[in-house]
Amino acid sequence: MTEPPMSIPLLEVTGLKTSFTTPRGTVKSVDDVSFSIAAGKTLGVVGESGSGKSVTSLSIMRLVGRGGGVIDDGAIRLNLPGQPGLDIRALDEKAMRKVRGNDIAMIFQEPMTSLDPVWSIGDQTIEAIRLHQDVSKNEAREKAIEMLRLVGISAPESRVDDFPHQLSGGMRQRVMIAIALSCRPALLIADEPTTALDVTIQAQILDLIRRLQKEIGMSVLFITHNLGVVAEIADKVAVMYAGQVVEEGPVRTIFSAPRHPYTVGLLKSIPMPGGMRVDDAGSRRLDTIGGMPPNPLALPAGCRFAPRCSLAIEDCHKAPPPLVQAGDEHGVRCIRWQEVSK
């Protein structure tokens, strides 16, 4: 895979507007996302349960309307070899099939769910092959097989006839990864990839990430609830927060001089001796954020992390915070982020 020039984003995702029609009203899951990959690195979307994140994966696979979304606004451009700008939303269904799997592949977070159990994990593999690229079944075999290995299955000629219940979790996890990887993409979606998985297997699956990165020359946007996966695998993190993008920059920025009281909160919670606070009875205890997202059909009307905040002040329960410029490459959405300190 030839990559673009470097001046040009791989992907590009302006404006994003996505929601949801429910019977008690309108739940705007994404709303004004904007964020770029670009060729060959990593953007970590980070952030609680309901935030948007897998929201803005499937907007960009084209796969919200399966589950009553609506993309209302905004463009996704990919960027690709001798065909830069490609409008993801200006495709029809037929061209965006010939994306999905091609050109953006995706990986979810419990394989058992994505793969078919009355098949076998070679004739998944074969079948993604085959519907992008023009090769024989035997050639897709063969494919498949170097596929496995490529992910660390041993025994792949005797494993691709297995079927996905005679697999372990981290296995499962690795099949997925070969199925998505099988024609080359140049996005790679992981969606919570790790969570269903103990802390060894996460670690090696992180590892498989980062190394067939190196070799395929892929983007990836990987998609998670963890700033210490996050900090492993990233070079920029957008952190989002009930449907917004409330911090973006490189992962160093991000971790050494965070400016939005959220993701001060997300980093002082990481179970590791730097993120722990000492209590009354002089035991070592986690620190929390307070309170609640807020209701997706009642949103605030000023900042939507200010019914939360310590340093929320009259203005933030007034209007919607613009996204402004902390520093190079170093996006906020805080009215007060000259005054937040780590």
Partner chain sequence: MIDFLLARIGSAIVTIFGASVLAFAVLRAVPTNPARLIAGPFANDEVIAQVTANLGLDKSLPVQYLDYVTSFFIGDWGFSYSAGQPVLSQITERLPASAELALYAFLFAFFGAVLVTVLVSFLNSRWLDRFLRLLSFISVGVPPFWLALLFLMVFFERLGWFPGPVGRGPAPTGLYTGLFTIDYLLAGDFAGFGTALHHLALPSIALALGPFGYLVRLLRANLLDIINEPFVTVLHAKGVAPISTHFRHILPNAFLPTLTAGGLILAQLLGGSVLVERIFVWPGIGTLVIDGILRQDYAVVQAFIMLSAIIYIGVNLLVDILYGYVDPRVRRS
Contents of the next structure:
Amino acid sequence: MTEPPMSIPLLEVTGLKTSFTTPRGTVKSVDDVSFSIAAGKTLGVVGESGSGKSVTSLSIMRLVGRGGGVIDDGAIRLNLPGQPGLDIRALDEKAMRKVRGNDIAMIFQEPMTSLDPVWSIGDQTIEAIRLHQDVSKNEAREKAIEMLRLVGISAPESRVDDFPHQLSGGMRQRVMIAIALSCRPALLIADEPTTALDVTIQAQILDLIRRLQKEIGMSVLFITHNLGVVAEIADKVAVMYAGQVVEEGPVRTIFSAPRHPYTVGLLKSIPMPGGMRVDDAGSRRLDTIGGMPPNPLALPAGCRFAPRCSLAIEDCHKAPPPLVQAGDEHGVRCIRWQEVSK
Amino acid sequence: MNNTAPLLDVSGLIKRFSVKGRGPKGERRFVHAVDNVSFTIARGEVVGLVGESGSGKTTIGRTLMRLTDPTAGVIAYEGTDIAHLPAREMMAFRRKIQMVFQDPFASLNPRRKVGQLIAEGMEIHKLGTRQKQDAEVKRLLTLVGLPADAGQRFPHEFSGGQRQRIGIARALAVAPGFIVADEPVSALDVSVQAQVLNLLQDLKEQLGLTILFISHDLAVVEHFCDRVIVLYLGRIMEIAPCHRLYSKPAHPYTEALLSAAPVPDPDRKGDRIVLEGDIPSPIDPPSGCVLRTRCRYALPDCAAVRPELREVAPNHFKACLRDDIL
Amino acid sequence: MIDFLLARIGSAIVTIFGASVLAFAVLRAVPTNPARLIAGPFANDEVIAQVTANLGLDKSLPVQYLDYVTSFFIGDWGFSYSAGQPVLSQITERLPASAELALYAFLFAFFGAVLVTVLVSFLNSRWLDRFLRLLSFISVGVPPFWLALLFLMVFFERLGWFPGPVGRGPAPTGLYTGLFTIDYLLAGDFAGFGTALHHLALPSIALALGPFGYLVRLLRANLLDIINEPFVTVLHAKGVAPISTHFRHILPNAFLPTLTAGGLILAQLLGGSVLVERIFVWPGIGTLVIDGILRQDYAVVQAFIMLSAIIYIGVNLLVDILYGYVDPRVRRS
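Alright, leaving the form predicted alone aside, put up the form predicted together with its partner chain.
Next comes the full complex, and the chain you just saw is listed first.
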């Protein structure tokens, strides 16, 4: 467990467990996940498909039920400045709706399908504003226009009445951000917000999120599979694998001195710009992680990464490894972390 | 590579799609998907085709396969123009040019076994006897790193990376001379992506494959390709040998693209060149240079003159009027 | 919007043209000489020649066609020899009966389906959903004439709750629209209105059940699709209450295909239903047409084909305009 930090973090997630019941058995999508996000900071959550990163974010919003999921255990605490801490899991549905979109807002991967096609973008922004703020329709419209201008939509006075299909993917993601930030949330959860966008548009959106984060002073939980994006936007990183956080720490530590074999493997398997790895035979080859992630219905008894790990010893297969401190704010779920180096 | 003539010589390739409705003056309108594109690919070469959505990279791939007919231009494969070959004569070339798709099973019959799927091409082109085909399927499966008995199973029993291996085996089954790989690793997780890239690398070295590698991922292209073609809005902006393009980009678009790509290194700060605004509509592209509306180096001349590709260094071409930048 | 309407009118003209050719061909394709049919079995050649000339059957086909089309548009829809009156007056006499029946059947089917389906999907109860699926399955499968007979047996013979097969009931004194319920209301006669409704109930429900089941299926499938759209998750993440999400966002999206299907159903119902009309002795178009066919009174059949085309076009135009109103993607393009 981490030392209690000097200031209280905005969001504390401890021992979160979320599972889905499928016809073939129970899938523990998120299994004992803990992390915290400091006010104004960005936590990047990286992982491949099925690692549980999106389910984690939906659990924080308490939106897993729609997909048949249940939060089995753990605590989610939201500490808004100057207010008593909120126990997210204990809130009733009505109180939870006041948190959603107001204190915690969320943006998603698919800008093309994340907006209601039969509502104008203005009306969708106004809807969010009027849900959480006691303002008139006209005031809300003014605010909506203001938000659209803030996210870089030109001539927002006329665009406010546009419908989603009239906008490009990048523009729609800007609208999504405008809606999410219209109530100045303390936490923005961004679930792969740039994955469906082109690189040049991705750069614009990342810049926008960073700029607005500074202006509003919010924290960001940034979920992505792209290590490059994480390196750019995150202050702290949590690496997820098969429903667990296997390594967490400051972004520089994770990229320069990772201590979990999976993190190391991931970093080595991406083609590095500028650096071409040529092996002894003169061939350009990437390092790979052998095998595949475990079947979520039949997880290994010990370390979940052990079957693919070149450093695994007998003990690794016996019991699940605890998250141990490998350094300042640096946690690793590996019993052999001292032997791991990049 | 003793043969000096290129395997593939594309010149003046144009593909337009007509659009419903008419313009303000009642004129018919077109999406200019590919607008006068010329390039060559040598035998054994791996050429990357990079661009964002709407750049025309997928359309070019599909035109080379004649999955869509070009509006104009020449596609010379081993000296024969296949751009306008009638279907019957095209048949022979369909064997020589194969495609690897982003999701190889989206377009395949899920009720056929993997072995049947791989053998399909051999059946169509009547290559070998049944026994020989069976043996070939086993050889191919082993070649792409799958168990030889995988042919007895159905596609849905395989993971994404394994499916892509099957897709590659399927393409190789008819011993093609040229492979168009359209975003073959884009849908895969990073760790699996590396496995498939390594496989492609091995096959390329073992079999001397000639590949057009279509991708939006600059790092993957840099890793895998010999030469790179950069597309924007249906036109070629720059062509250069890989190491040269990444170290000394000559075109403002390439510069911006490279600068926008996120790098897994938290210490890389430095100024990012952000291209402002959106990609213009391919129905009504800007006059002159198509990049000028977003280019930080644009001059008044850029709106008047359409820049042609010109050689700025050996094998390094760019379509930009300015010489005083980069 | 003007472009859109022009395109619509263009396709309407094509449809009318096709229908007119079909209607024209029907008369020419029959093996018997219409003139002989009309003149009767004992007419001599002279009389037949006279009738042929009267009908214009001695002219060339294109001229006959042109004559036919022009007379159609000036309101001369031919003469029904079996009824001894112009077809147009027969149709205007009988159309309101079919239209009223169709309208009530449509209202039952459409609003019933929307109400029930949306409610069930909102309540998100597995049992109710199963029941709804069963209900739609049965209602699509059961033929309306069988249902009509069953209704008569149970609700008229056994229970005596509803009137028997006696048609529309007493007509209101002042006929404005020809729709009894409306005319009674216009006259302020609520008892008469009740009587008219009472007569309408069994046949319209018998007709409505099939379309009801079909619309339930369609809307249910669309609702399930829309509920799983990412934008619905976004709405929840914004803190929008489920009731608002369901009725203000999901429903309008899922509703669009139902609107198209509803239009087709209305057009079909307006064309009259032969069997149900027969069973309830309903003086509608369906009965008229079937009699026309049986008596080889082709002027009636011809007129019916054209009428169906016009109804079809009219209803579709209405649907398109409504669609444009609900769906911004159509409105703008």
